[in-house]
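One chain follows as C-alpha cells, the form predicted alone.
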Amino acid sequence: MFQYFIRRILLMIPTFIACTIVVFLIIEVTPGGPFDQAIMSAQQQQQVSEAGGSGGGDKGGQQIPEEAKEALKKYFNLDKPLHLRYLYWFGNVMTGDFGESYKYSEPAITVISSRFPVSIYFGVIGFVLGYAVCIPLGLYKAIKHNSVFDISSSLLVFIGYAIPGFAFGALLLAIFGRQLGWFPIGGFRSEGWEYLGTWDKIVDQLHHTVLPIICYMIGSFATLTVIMKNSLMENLGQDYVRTAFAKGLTERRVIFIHALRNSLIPIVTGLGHAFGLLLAGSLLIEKTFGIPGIGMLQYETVLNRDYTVIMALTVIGVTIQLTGNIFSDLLYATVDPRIRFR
C-alpha cells in the first residue's frame, strides 16, 4: 500500500502540470486581458488629454506609440513565446512567487490569504455540522425504515435537495433579514466589529453565521443522509449481520459495531472532495450574502481579468483537490481493513 501512495503522489506532478497548462492556455487566448486593458486605458487617457488641450480633439485619438506597446508587452511578459511564458511562470511558482495582482497591486498570495480565513470558517463549520447531522439522521432513518419519522424526514430531505443553496439563502434573507430583522442581510461581520467587546463580537459573528451555514449545509444534507441510510440498510441485509444476530448479539452492538463501520465507507470516499470544497468557498452563497471569501474572490478576479490571482487560485485549488483525493484513499483503507491498494 505504501508503494501505491508513492505512485499517487508522483502522479500528482503531471496532473498538476496538465491542469495549470490548460488554464494558462485559456487565459492566453482570451481577449481583453491586462495588456489589452492597459492599451485601452492609455488610449482613453490620451483622448482626454487631447480633448482638454484642443477643445475637442480627434474623437478617435492617436495610436499608442510602438515603443510604449513593446514596453507593455515586456512588462506583461508577452515578448516571449507561449511555452517560455509558461515555463517562466512555473519557475516563479516553484519559488513561491505567484506574481502581483493587477487590480490590488499586491502579491497574489497576499490577496488570497486575506480571503482564506473567511471561507475556511464557513466551510469547516458547515462540513462538521453537515456530517454531525446527516450521519445520525441517516442511521436513524435506516433503523426506522418506512416509519412515520422516516417518511416525514424524507420529505424534508428531498425538498432540501431540490432547493439550491443560494436560492434558499435569498429566501432566508428576505424573511429573516428584511421582514423580521432577526439577522443581518449580508456581510461577514458588522462595521466596527473590532471595537466591540468580546461577548458582542461573538454574538455579532453568530448573527452573520447562522443563515449562510444553513445554506452551506443544505447542499450536502440530502445527499449524505440518503447515502448513509441506503448504505446501512444494505449492510443490515448482509450475511455477517444475520450471523451476528444468530450469535445472540444485541441489536445495538450489531448496528454500531459491525454494520456502521462498513456503512461509512461511501461517506468516507467523498471526504477528499468535500475537503477541497470547504476550502474553496461557494461563489453563489458568498455572492448572495456578500461574504468576502475565496468564492467571491474568484468571481471578482474573472470579471477584472486579474490573471495572476486566477493562476494562483488554480495552483492552490488543484493542490488541495489532489491532496484531498489521496486523503480519501487513506481514510478508505483505515475504515475498511479489507482494502489494500496495490
Given for the second form:
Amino acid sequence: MFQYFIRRILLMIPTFIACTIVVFLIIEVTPGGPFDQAIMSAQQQQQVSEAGGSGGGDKGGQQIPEEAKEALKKYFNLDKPLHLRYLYWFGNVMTGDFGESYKYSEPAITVISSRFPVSIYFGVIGFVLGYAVCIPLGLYKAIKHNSVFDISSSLLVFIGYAIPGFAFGALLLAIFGRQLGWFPIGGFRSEGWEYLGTWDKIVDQLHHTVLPIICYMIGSFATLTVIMKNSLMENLGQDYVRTAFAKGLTERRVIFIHALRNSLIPIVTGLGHAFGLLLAGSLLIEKTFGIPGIGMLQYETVLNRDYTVIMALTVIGVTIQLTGNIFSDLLYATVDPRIRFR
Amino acid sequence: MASPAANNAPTGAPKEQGKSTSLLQRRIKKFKSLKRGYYSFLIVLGLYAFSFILLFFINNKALVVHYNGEYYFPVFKEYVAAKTLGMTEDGDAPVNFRKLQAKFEQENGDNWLVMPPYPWDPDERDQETKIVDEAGETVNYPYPPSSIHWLGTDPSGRDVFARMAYGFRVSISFALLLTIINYSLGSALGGLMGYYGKKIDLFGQRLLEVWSNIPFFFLVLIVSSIIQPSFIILILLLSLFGWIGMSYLMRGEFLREKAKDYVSAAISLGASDRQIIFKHILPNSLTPIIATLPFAIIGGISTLVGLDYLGFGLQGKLPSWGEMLQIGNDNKEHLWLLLSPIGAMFITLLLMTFIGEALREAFDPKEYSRLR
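Alongside the form predicted alone that was just displayed, please also present the structure of the form predicted together with the partner chain.
Up next: the whole complex, starting with the chain shown before.
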C-alpha cells in the first residue's frame, strides 16, 4: 500500500515533465508564439517610453532594427534550439522562477498568486454548499424512491443537467442584477470595498457571492445528487442490509448507520478530483460574473498571449491535477477497506 | 454458434411465443416503451432532419420567381444580380427578394414570386425595417421581438430567430461529428489495449496518463485563439483529447469480454484476431457507446457553446448559440437576446437528457431490490 503511493508519487515526475513538454511544444510551434510576443511587448515598452503612454503599439513592426531583434532573441534565449529552451525554462521553474509576465511586467507567480484567493473563496463555498445540499437530497430521494418528492425533485436534476452553470449565471445576472437590481451585476467586490466598515464589507462580499455560488452549485448538483441516490439504493439491496433488518434493527438505524456509510464511498472519492476544480476555478463562470480569479486569468492570458503566465498556469494546473488523482486514490483506500492498491 | 448476444442476457427474460428476439431487439423494444425518452428521440430526430431543409423555410432568397415568362429558383443560387430580375436601380447588387416581392405586387402584372415563410437570413443585417417608438423616435438595433422579427434582432441587426434555428443544426452537427470521431478513436485505441493487453496495454496506459493530465480546455483556447479554426479543424482539435473517456470504457469492456467462453470458443475454432474483435467482441461491447451517446452529445454542444461564448470557437463563421449567448450577456438590458439562445439550448439539452436516461434504462439497467 505504502509502496503503491510512493510509486505513484514518483510516477508524477515523468508525467509532469511530459505534460509540460507537450504544452511547451504546442505553444512554441504555433505562429504568433512567444518570440513574436516578446518583440511586441518590447515594442510597446519602447513606444510607451517614447510617446508617453498613449496608444499601445499596434503598428510598430518596422521600428525595431535587426540588431535589437537579435539582442532580444538572445535575451529570451530564443536563438537556442527548442530542446535547450525547454531545459532552460524547466531549470528556472525548478528554482521557482516562472519568468516575467509580458502583460503585467511582474513575475508570473505574483500575478497568479494574487488571483488564487478569489477562486478558492468561490470554490470552497460552492463545494461545501454543494455537498451540503446534494447529500441529504440524494439520501432522501433514495429513501422515498418513486414518491412524489422523488419524481418532482428529479425534474430539478434534469434541469441541472440541461443548463450549463455559466448560461444560467448570465440569465440570473440579467434578471436579478440588471432588471430587478437586487444583486450587483458581477465583480468580486464593490469598488472602494477597502474603505467600508467591517459589517458593510461582509454584506457587500456576500451580496457579490450569492449569484455566482448558485452557478457553481448547478454544475455539480445533478451529478452529485444522482450519484448519492444510486449509491444508497444499491447498498439498500445488499445482503448486509438484509442481515441488519433480520437482526431486528430499526429502519432508521439500518439506513443511517449501516447503509449510509458505505454509500458515501463514491462521494468521498470524488473529493480528490473536486480539489482540482476548487483551485482552478471555473473559466466560464468567472468570465460571466467578471470575477478576477484563476479562470479569468486563464482567459486574459490567452487573449494577451502572455506565454510566461500560460506556462506557469499549466505547471500549477498539472500539479494540482496529479496531486488530486493521488489524493483521490488515498481517500478511496482510506474509506473503503476492501480496496487494496498494489 | 448461438447468437453471442444472448450471452449476457438477463435470466428469465420473457420470450415472445414462436420467435426468439435478440437482446438488441429486446432493448430497443424496452427503449420504445419508455415514452418520455422515445418521444424526445423522435422530436430531436425530426427537428434535426428538418434543419437540413431549413433553407426552404428560413431564408431571404425566394423559392420560385416567375419573371417575364421565365422561372428562377434563386434559393439554390449563391448570388443573383438584381438587374437580371428587373431591379435596374440596384444594378449588380444581390437581389433583395422582399423588395422585389413588394414591387411585383405593386405592378400587379404576370410576375410573381414565392418567399420562404420566414424571409430572413441568419447573417443578414435588416436595413429596411424602421421601427418608431411611442415618442416618435426611430429605434436602433437591437429591435425588440415583433411580427417581423419573431425574436427581435441582435445589436448588428441580424434576425435572432433565424440565427437560433440555424444554430440548432450547427450545434447538433458539431456535437454529433465530434462524438463519432471521439468514439471511433476511443473504441479503437481502448479496444486495442484491452484485447492485446500486456506491453501494448502498459505502454498505452502510461501514455494515456500523460495525455489525460494535459489541461486540454486551456490548450484548445490557446491554439484556437491563434489559428482561428474552421468547423472541421475545431472538431479535430477537440477530438485530440476527447477520445480518452471512451477508451477507458472500451478497454474495460474488451478486457472483460475477452475472458468469456464464447471468445475461447471462437479462438479454438480458429478465428483470426480481426474476426474475434469485430464479429464477436465488438457487438457485445456496444453498451457503453449507446448508453453514453446522448450525454456525449450534450457535452459536445456545451463545449461549442462555451468556446463560442469565450470567442474562441467558430468565431462568427457560422451562426452559433454560444456567440448569441455572449451577445446577450453583453446586452443584458435586452432580455430576449439572452433568453433565445438559453431557451434553445435548454430545450435541446433537456430532450437529450431524456433520451440518455431512457437509453441507459434500456441498455444498462440497474435493478434495485429493497426489503422495505
